[in-house]
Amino acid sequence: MITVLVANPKGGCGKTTVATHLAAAFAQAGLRTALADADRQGSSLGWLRSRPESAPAIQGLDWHDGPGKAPKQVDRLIIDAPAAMKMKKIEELLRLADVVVVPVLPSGFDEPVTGEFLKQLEALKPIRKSKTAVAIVRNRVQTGTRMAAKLDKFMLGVGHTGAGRLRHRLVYADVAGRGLSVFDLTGKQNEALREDWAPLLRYIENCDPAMPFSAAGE
């Protein structure tokens, strides 16, 4: 099994849309999936609730009270992170985790808050003993924007593997409250943002050469 933390104490930078869209992901490629839910407002369960019984099935979990045991018999298991955690819950669930993944908006007040967060994931010992490895998605990205290429410049600094970046589309909006992903959905224009998330899946594969994703790296 492997498990995927996915973290970044800054509200509202993307960590559910992520959460839920690696869960799809791994679903849709045949691999029994948990999506474990640590934030009190339960918004990856909420999507999970509204998954229709047509699409690939997605075990949740209900951690907002602390880490649970991982079921038995899974494959990938993702963990959707709350905001504003404190490091004592960061480094309980970093315990269980494989990945940590950090998604980071192109914004000014996105990138010095998630820049101290990852100081402090080097600091802690999984991350220090390269047994946890972290990878930065940047999300809700315009393409050929100054924000972007500022964006594409704090990546430089940050020491850190850049997974990909996933274009701003309102298609992620449309499909949250039907419990579903692109993964879930047909036609080219799906196929096209799929592949912005092609990055992120190979960076995971590497923990398990078992993974039936053959995307190129970016």
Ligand SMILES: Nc1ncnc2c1ncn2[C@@H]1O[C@H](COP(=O)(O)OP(=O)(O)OP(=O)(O)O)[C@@H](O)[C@H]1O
The other form holds:
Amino acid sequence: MITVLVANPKGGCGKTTVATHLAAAFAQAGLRTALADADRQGSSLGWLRSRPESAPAIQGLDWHDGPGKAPKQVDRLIIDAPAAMKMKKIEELLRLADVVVVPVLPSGFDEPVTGEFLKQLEALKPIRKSKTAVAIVRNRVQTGTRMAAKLDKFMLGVGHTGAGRLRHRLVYADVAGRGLSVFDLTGKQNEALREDWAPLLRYIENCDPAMPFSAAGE
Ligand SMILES: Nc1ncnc2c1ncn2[C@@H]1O[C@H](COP(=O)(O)OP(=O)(O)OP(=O)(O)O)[C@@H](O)[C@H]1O
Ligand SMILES: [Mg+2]
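Now that you have shown the form predicted alone, what about the form predicted in complex with the named molecule?
Full complex below, order starting with the chain above.
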């Protein structure tokens, strides 16, 4: 099993969007997938409740009171962390994770908070000992803009190459209320959007070279 924690104390950077999309991508690939919601707002569990029966099944876990038992018969466990989570709580979840995915927005509000979070993460034992990997994903990127270039510069500053860029697209707000993801939709545009996720999926799968998305990284 690979466990992925999606975390960043900055609100609205795309944690739930990333968590639900990763879960859907793994489920579509035929992997037994669970999605643990550690946020009392319950957006991931709400998304699961709206998920149509025709879409590949994902097991929901309510972890808003703290981490529960990881299910045994599962290939991928995705944990959606809340905003403004105390480092103690992050550490608790981090101990379970093989990879922590940190979404970051191109914004003068988001970059400093994320930079500080990355510093705090690097001081924690699972990261220091390279037991848990850190994957930063740039989210809501508008290609070719000054803010996109600034975010790339931010990445250089924090010393991470990153695990791809997710473009800013309205479809993400739409599928959020329908229990779906771009992995569940047909059409050329969605196919192109799925490409955005390839570097992050490869990064995660490199923890388990036998699995479907694994290949060379970004
Ligand atoms: N790539 C994207 N393009 C367009 N909209 C996006 C994208 N990613 C996320 N969003 C939208 O941004 C908003 C915030 O995203 P999301 O809820 O995933 O963030 P979050 O980090 O989980 O927030 P919170 O900290 O409140 O838990 C949502 O309305 C979502 O649909
Ligand atoms: Mg959320």
